[in-house]
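Just the one chain here, laid out as structure tokens, in the form predicted alone.
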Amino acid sequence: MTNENPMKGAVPLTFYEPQKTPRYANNVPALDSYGRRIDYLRVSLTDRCNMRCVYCMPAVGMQFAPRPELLTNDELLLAIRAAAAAGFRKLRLTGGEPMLRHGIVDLVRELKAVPGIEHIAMTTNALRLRKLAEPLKAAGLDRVNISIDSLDAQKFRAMTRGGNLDEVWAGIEAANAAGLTPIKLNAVVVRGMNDDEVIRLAELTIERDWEFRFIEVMPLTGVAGLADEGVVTSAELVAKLETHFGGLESLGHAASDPARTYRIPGARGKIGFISSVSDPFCATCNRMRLTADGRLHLCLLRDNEVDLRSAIRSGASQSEIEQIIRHAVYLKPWGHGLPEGIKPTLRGMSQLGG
């Protein structure tokens, strides 16, 4: 077991024996070395999707994880059981494209009846959704937030590398009638691409009670070249708000919540910042991943990870697992090092579901 400081960039911490993880306490929360209690855990279901978003893959050469990597329905179940005794409570569905994984619905009732897991969303590009919605609320998810970076359907298929804009839209229609609400509609503002569309995308909050969420490009494998011109700050965005609508309402920022709301005057729903570059929210960070292919990735922004399919497939219990999670939650980082020049080099976003 390595016991190199994981603030240094990459370490792959690999715990295949349980007998040398640190004991920690049963029936309490998970505390990180901070004090932070982490409770909310980011389940990527699939690295596969059915679009290749300019921010998210590159356009060539992008290779998937093999499916007997890949945690199966049983393996996840034992891990998710293990996390909610550490005491997470919030699951979110990634991917990748999370309805791309076979059996969804039923997967999404199990992960529902597990003890002490109290919510569940999903982040979709709602190609599937119109199918699924009302099957997906039925089985206990609770809501979804929907990526859609443009309200033009040309735009929006360059932007995506050939997605629908209306099978989205019917997505998000179907989730609404369906009830997986509050709907969070997520946008990436890439300069040159979408960051024209701000004012038109924040309208769609003026009479729906919707969260529309601005989201700044972030530098991952892959796309990393993207962030170097295209992160347009949400300093920026606001500005260019408020010289259209007027001074936007400040909503605050909830502790668990990545995005800083505001509300333009008199309209229904809301408007979200994620500022993961410019202002980061790593003092309040509740959240850990779970990958695919079976690892806890620590913090979005670095390289650390715990490997959990190692020890799944080697024997170990749940018991044993909860430790290996508590421990892995001991580990995660402040923050990411984007100030100090520390990038991130082992995954991309589509493996880590944002």
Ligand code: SAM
Given for the second form:
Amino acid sequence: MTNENPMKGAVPLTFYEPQKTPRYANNVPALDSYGRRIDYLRVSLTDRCNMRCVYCMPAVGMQFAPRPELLTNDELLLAIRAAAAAGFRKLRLTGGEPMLRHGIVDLVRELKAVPGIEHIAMTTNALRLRKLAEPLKAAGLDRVNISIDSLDAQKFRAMTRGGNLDEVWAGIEAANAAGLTPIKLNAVVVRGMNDDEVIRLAELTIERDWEFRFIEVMPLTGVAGLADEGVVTSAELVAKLETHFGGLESLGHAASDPARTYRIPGARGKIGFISSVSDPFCATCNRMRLTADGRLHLCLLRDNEVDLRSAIRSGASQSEIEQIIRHAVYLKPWGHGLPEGIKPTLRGMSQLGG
Ligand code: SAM
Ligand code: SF4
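Return one more block: the form predicted in complex with this ligand, after the form predicted alone shown previously.
Time for the whole complex; same chain goes first.
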């Protein structure tokens, strides 16, 4: 590796100084400074998308990263091999829309072959899933989360600024048929837009063995005004669903799963609530993000980043990159600062992948 600081350009600046920074032990899982084991990497494959959801991107003024700024497949694979050596075991491919990434099927195959990577999931808007579900499953994709905010075609089109609901349904059925299961469906609940649909959306779990997850809208840059009408909290939704269905059966939640899950009595599937704003799950956070332009983003709702791309492009070896990843894990902040009024300003959700 050159002497150049590989974290130069990270925002806010966090300096990795090989001479001053302790070397992290290899062959042990990476722990952050609070003792949390971080083994789940959410990988954004592109910041581009074929939809423009109101809660994710502004209507105008989106600027996308020029292609040379994105990690190439070889660079990404090097980063993932180093992450796996640092103890990362699960990947989630996201974006933007991950299925817009050229050569996605081959990329999934190569990622799944990385020693140490045990599980690969994808979060997608499903517009390309009808065609890609089977090849992706054959390439090693384990399962998918699919965004579907409304069951009304017109409202869906409005919320996604152009999305075709029929195509999303076809994608969901294709994922089911291909065995990309258990399928989880996501809706971001926005007051005055789809909060009147939560009963219908929850009802999908009665007949189908799906998990339907309601997500609180997060005030990321470009869409922060959406929360001005008040975030529709999970507590508010539980109360609404219980008024309609009677008491929901609480199923609890796995420590590393942000969703608290419930079941409508007698239903085949589950309902999940992701309460990042009203009831954050920072204490059990096990995740970090890699942006499409090669930054490790340490907490979804903070701006702290560590630059991997310049290290990769300056010829760093896999074990040097592993050290940078271990250091980034160590620097992971405890949690977000929304309760203190600190909002992230650096990137929008489409650049982070949720
Ligand atoms: N395009 C894919 C999709 O929509 O599923 C993957 C990327 S999208 C950024 C990942 C997740 O972030 C989706 O479930 C989406 O609903 C969620 N999301 C986007 N903006 C959000 C916001 N402001 N607050 C909460 N969740 C958001
Ligand atoms: Fe695209 Fe997903 Fe953002 Fe919607 S939520 S604009 S589908 S990246």
